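We begin with a single chain expressed as structure tokens, specifically the form predicted on its own.
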Amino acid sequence: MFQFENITKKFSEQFVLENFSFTVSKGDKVIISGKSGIGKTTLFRLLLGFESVDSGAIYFNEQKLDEQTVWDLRRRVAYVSQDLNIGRGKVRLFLQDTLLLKANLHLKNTSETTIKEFFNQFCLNESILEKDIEELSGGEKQRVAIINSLLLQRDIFFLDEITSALDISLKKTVMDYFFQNPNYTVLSVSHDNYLPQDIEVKTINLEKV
């Protein structure tokens, strides 16, 4: 599904990746990880065509990615970022307006039992969707951005660091729900220790490539 063959990207003359390959298939859960400022987030941006490669090439099946072909991946990709900043107004107003995007208006009849189905796996009351997103703890933050992803209905997923604000139980919870999903090709950031048992789980050490 994804290649990267012998890239390489720099800031200010510091490499921050260096002939780097790697191929994640279809259904792969791939945990990044590495110290801060090494260049976990730059691998998702990279991705996502928010920056570009210094020399190398990305593939998205078997595609080359640059300025057009890029939205192909974009239309494929939930991506989760770890800025608790995730907007203002209610939190039900907030899952609706992603609904109503122009390239989500075929998802925009999605149930209230759905969205109520992913508050209640990931252990939120069903009273924060009407409280604002100004008043919610940095874990209940995450967890709407959480569900907002999931209510895209898409199968690749980019996870930033998004357990940070969440206890070993819910830390779990969220992992597992990714990690378990046969169809779900994850890409996650994470300084957690936490894997899923007996889930094949492929590993970017950016400190070590």
Given for the second form:
Amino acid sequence: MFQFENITKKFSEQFVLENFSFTVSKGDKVIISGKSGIGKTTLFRLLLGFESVDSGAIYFNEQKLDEQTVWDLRRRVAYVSQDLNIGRGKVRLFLQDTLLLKANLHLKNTSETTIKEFFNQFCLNESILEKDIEELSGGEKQRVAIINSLLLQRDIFFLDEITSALDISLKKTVMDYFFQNPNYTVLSVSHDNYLPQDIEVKTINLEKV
Amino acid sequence: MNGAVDLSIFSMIMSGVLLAIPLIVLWYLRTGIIKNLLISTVRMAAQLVLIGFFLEYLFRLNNWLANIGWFIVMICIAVISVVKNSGLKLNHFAKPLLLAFLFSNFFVVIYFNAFISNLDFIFEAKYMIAIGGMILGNSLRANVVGLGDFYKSLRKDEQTYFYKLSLGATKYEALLPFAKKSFMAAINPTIATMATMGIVSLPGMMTGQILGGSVPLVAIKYQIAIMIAILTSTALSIGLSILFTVRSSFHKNGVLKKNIFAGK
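What does the same protein look like in the form predicted together with the partner chain, given that the last one was the form predicted on its own?
Up next: the whole complex, starting with the chain shown before.
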């Protein structure tokens, strides 16, 4: 599904990814680890085409990612960012806006029930739908962003420290949700030690590549 | 119309004497801007004297080509001023902004002259330069605020923009919230001015017309028309500026080019 081929990229002052190769197949669960500041987020930014590699190439479904093909990837991957500046205004409108983008128009009839089921699943009170994003706590924003990504009904997930503001039981709920679905291809950055049991996980440790 | 009373040399000297008051205050406060104030005053006087002679000549000539030519020069200077004051790079923004300004300002001025002032000669120097100047001045102010805000917030909130792209948004879909916010920032001052007009301040155009001999009721009609014209050209120019500059300010992958900002 994804193939990194001899990627070289200067991530930060101290750290350079050199001739890195890695393959992600459909259904794989990949954990990206390494100390803070090493460039884990940069890996997602490379995949999403917000930054480019110094040399080497990334392939998505056998197609080389470039300035054009990256638009296709952005329509097929669900990204949950570590940055919580996800938008402004009411949560309900925020979720609606996502489904009203041209690329997602086929989902515009997503029912209220579906949305509320996700809210229950991740222990969010339904009243949050009527709140402003700015009023929410970090953990609430994080879960709204997760729900936003799930409403897209895509099956490839880029998860960037999505449980950092959640308590341990919620962490478990969230991680299990993504990791235990065999159809999901997941690339996840996490500082937490919790890993779902009995699931085969691939690891990219940026300190050791 | 008799026109305003001409000011004699004595009058001009008396207005210079008035300048002594701010000068004394600034000297007393030791602000160190006395030099700047004097330079600005001299520059203002020199520029206005030159432009006074030039306009007198232009109004007497009243040739459509010369009028249009001078208006284009005014637009070019306005565009340069917008780019400089919003921290953007001139060689990147000059062309699209010039297009946006030419279209929005010419459209409104010609419309004003043809359908509001009902002139037989729509390129009449007095109207074209005076009305055009007012409209252009306001487009300039609005664009310094709006265009500057647009690109600065895009740079600052790049994450929000990227997040939207990652959800599958097209470039334009992801830019829309930014454009909306900057458009509002540009146009709100004009709307606020309209709401307090005549009470808080007697607008410059009305003052000029009243001193020039118009009765207040004629002056207010012009004032109403000019405010609407200003609002229109402001909205048009900021909208077009954003639309035209967006086309060349991003890489093909949707990432904002970093070299469009003027360096320190």
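In this text, all values refer to a predicted model and were calculated from it rather than measured experimentally. The term rigid core refers to the most C-alpha atoms you can superpose between the two forms while keeping them within 1.5 Å. Numbering follows the first chain given and starts at 1.
- Core-superposed comparison between the two forms: the Cα of Phe15 travels 2 Å or more.
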